[in-house]
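What follows is a single chain, given as structure tokens, in the form predicted alone.
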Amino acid sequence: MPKQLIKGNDALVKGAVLAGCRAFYGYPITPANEIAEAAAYYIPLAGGTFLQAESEVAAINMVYGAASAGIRAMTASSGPGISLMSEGISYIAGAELPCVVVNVMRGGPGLGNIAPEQSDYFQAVKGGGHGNYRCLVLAPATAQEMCDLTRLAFDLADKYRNPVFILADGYTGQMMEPVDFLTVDAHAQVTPEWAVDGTAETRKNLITSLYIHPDELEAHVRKLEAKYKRASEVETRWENYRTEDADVVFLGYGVVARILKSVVEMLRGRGIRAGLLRPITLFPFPSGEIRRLAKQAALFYVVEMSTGQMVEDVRLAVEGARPVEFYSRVGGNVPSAEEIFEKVLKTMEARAANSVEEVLSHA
């Protein structure tokens, strides 16, 4: 099959259909609108259901219902809409139901603007709703990954019976790139043994997140905790770019990671051994790989389109073994390779000067 020139948002929907998604419930919001538009066309063609809900609150509860029946279901929105869905996502995680939730991030807080940002990292990775739950979070950086990681998200959701986030910045959702939609076997539509689909066999099943007795709820939460730990051990994904000898290791995800590859090459041209670690899963986070790189790298440099969210997880992973610098743009501004390059050079010059001063002060 030839590649198609397509927006990331549209590629995501085609990936969802290939993964067997047969139910989409959502409410329009920029810059995620193309997802609902494409879902309205493709999912009914595949024999599924598309419904524009009256609100994001309604949409996520419709996803809850479809997932309870064992149907591969999804929704998509941007930050303000995800805020409204947060209670429902907590209920879905508590009821151990699989689904996919897409956040194409825009500027915030509040209404903010419709330009791309990465300020919803905490919302997705740390759990925007209440209770002791986690969502697996995948961060695509290309239109191809908008397709491929969405297909993976449905498999992970079923494997762990848990919501899985696709966390994409507005650029990744809106940019057009060639995408290869590989031919795959159709996902078998089999009702899971735990689901409720109106048959006598499934009537005994109970889908709930309500555990009145404290000991029962504690046992349930510990079960969820063990599930998240298991996922952390086997589902962590990342990309290394020229890190094999890197003294300076950049960290960024989404469109920022693409920019950082150019920064790496610019610094290499100056004789500075730079590399990039791109987290593909934001939860589970590649903390082990960061600790491994800390044995060789002298400096970590995190770049985000936020005031600093993922950088906290990087610092936790480094555990003080190496310095961690941070640079950001917000408000829908995207950092250029040139400005990051200049900022890094100034940082390294300042660090070198401080080292000389420290040596002289002890002479």
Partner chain sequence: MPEMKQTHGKAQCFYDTYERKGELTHQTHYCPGCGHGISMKLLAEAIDELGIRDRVILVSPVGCSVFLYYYFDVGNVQVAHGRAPAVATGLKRARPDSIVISYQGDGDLAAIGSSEILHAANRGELITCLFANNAIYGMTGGQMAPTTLLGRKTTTTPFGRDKIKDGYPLHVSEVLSSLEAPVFVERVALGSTKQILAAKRAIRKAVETQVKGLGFSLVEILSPCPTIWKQDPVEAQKFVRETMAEVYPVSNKCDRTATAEPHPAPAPAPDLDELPRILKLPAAAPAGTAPRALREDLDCRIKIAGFGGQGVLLLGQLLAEAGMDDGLEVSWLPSYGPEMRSGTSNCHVRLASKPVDSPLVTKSSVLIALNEPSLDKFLEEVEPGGLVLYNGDEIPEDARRQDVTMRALPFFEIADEVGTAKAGNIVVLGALLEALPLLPAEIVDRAMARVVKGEKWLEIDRKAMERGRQAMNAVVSAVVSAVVSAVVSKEAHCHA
Given for the second form:
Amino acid sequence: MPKQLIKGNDALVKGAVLAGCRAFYGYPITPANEIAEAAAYYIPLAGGTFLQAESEVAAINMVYGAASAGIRAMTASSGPGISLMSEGISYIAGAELPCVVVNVMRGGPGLGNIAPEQSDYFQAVKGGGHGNYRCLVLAPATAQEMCDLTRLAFDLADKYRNPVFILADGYTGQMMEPVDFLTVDAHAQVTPEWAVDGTAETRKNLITSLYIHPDELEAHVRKLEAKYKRASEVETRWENYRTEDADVVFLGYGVVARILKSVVEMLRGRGIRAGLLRPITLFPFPSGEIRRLAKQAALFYVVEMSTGQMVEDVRLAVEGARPVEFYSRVGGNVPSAEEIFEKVLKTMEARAANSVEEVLSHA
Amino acid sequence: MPVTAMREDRGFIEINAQECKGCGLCVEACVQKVLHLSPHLNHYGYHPAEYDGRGCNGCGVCFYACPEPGAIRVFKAVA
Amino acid sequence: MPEMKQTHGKAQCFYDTYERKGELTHQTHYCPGCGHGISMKLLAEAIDELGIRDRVILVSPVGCSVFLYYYFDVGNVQVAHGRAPAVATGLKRARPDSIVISYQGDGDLAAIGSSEILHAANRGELITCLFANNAIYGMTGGQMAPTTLLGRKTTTTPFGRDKIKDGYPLHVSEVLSSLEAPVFVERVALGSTKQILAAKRAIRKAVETQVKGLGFSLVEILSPCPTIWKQDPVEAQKFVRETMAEVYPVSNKCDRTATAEPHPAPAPAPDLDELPRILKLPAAAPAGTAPRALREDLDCRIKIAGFGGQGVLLLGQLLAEAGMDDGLEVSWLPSYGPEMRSGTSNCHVRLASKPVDSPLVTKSSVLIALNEPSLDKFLEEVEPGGLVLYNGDEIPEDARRQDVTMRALPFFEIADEVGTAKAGNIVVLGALLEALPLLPAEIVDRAMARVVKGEKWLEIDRKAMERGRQAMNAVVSAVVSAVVSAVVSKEAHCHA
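The block above covers the form predicted alone; next, return the form predicted together with the partner chain.
Everything in the complex follows now, all chains and molecules, and the chain you saw is the first one.
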């Protein structure tokens, strides 16, 4: 099949349909509307349900219902809406239901604005809702990944019976790029054995996040904990870009990672051995790969469109072995490659009064 | 053991004393007034309802008054 | 002694013993005299009588009835406080053959879940809701509910519920029956044997409404809570019968079962091999063209800017579509966020031999400025040696650079000559490709045929394209060699 030039948001929906998603419940919010609009068109044609709910609170609970019945279900929103969904996501994690939640991030806090930010990293990666749970978090950077990671998200959601986030940004959603849909095989949904679908076979099943006795809840929470540990061992994904000999390793995800690739090229043009580690999964986080690179690199440089969220995980992974510098733009401003390039040069100069090369020679 | 129905009765009931919480709603509801709360405590510490042993007409009112799913079984004479 | 036969006993759809409860598995967890047990029994009888146990999905709320799944041998889903109608919506729509019954208390349904129940009812969801109204928060220990009667003392209305401060008791059944969608709404009570038997009939009818596919049904059940009310069970029953029913009239509020049409069955899902067609995935690969010398290290960064309605985005998309067909790596990024203010519109297009890193064009090799503000804003970021096409008769004097090739053409006036100024963006495309032969004409034409909707428009656009080429050719024929270096050279992007 030839490639199709398509917006990331549309690629995500087509990927979801090919992944077997047959239930989409959402509530309008910019900049995630196009996902709901495409879902409203395609999912009913594929034999599924699209419903515009009365709120994000209702939407995520409708997802809870569809997931309980064993249907691949999703929703899409942006920061303020995800905040409202956080209750339901906690229940979904607690009840061990699979679902996919897309956050096309916008500026916050509060109403913020509709421009791209990456300030919902904590919300997605560290919790958002109450209790001992984690969400798996995937961060696409291309339209192709909007499709492919959505398929992966549904598989991971089923595999771990857990909500999976697609943490996207407005650029990745709005951008058109060629997408090869052949990489996605259509998924034939089979009712999972734990589901409650209104048949004699599943009549004995129970979906709940309630464990009234402390020992039972502890056992349940330990089970979730073990699940997240297992996911951390086998599901971590990242992309290395020219890190094999890198003295300076950049870290960024989503559209920022794309910009950082340009920065890497610009620095290489100046004779500085730069590389990029792009986390594809934000939880689990590629801490092991960061630790490995910390043995070779002299400097880590994290760029985010937040005041510093992922950088905390990078610092935890580096464990003080190497300096971790940070640069950010927020409010909907997207850092340009040129701007980062200049900042990096200045940072490197500031770190050593003499020369960049001298800093690097300390590696 | 089921209470033996008297010849003139058109029904009788069985009360599962271990299921009963002694709320007394069946005693209140009984049209024939043939139920009472036992002076004895059941396994859980309630005074369970008891059938007097005679006078039941099998109307079933006590069954619907009772909040427990299976504490009362009602038997009625086949016409 | 006459032959005796059991006429009333535990419903089939209750478990024999309540193993999920863990302890005291022969009894419910309810307090003595609680109305929930009676409501459960009435529901269980309806399920048995209608023969639907295998199809039932029971949605348990948060509150004293949270543990319905201890008792009901049906599919069970326990949900968050107030959200039962939303979850029930997701369940029912996922499994239209199931019978989805939610059970909620007054805090759950009438306070925190008031939005969910209102909208589920208003959508006419094919679900059945049982609403136990005991006018108090039982599970949390006796706080005021939205249905608490005026003057009643609760732990959070220690001086009695005050209509000025706390508002009035909420009449849920009356509110919901004022909607158009609900098919069956009735308020019943558990205050006497007679009321209980009426409740049994209403609950059965409500479930039957769903079984017949007629629409949304709800039964509000005025229910005693002896423990929190601090009354004995008999007094509490009397309170339901005499005091609650005064405030909450016990009657049918809405019954459209005689006239409601069953909802149509959902259409069968298409086969998976239908999906490529449904998703409008491309059917056949376009034939590629042989790589040309220009493409070896092509890295063309194009910024197109103008005002909304000039076709900025489509122009960029056509370049990206044709580039993709020609085997290039491409990206297209529209103006987004704060840039969209003031009616301006721009897009970033990259056509490259290697995978596109940043889709943002912040240093352009080609700038297409369709108005003067766009030229002013973006001229600075054009790479030395780059190309600027400007929509106008001449380049404004204060916006001239010697290190880039700048050409002005009245694209939209030219388009007027082929019939409509709307084709001005295609005139630009023709002019650009004439100045800079990035893409073969037949590839561009094929992309245009795919993207442009309607034969009439395609004809106009083809003429516009040709006029654009001619106009540029008349202006300059030597542009190509001047700008080719800008789009092929890696040096152009190396800021050393």
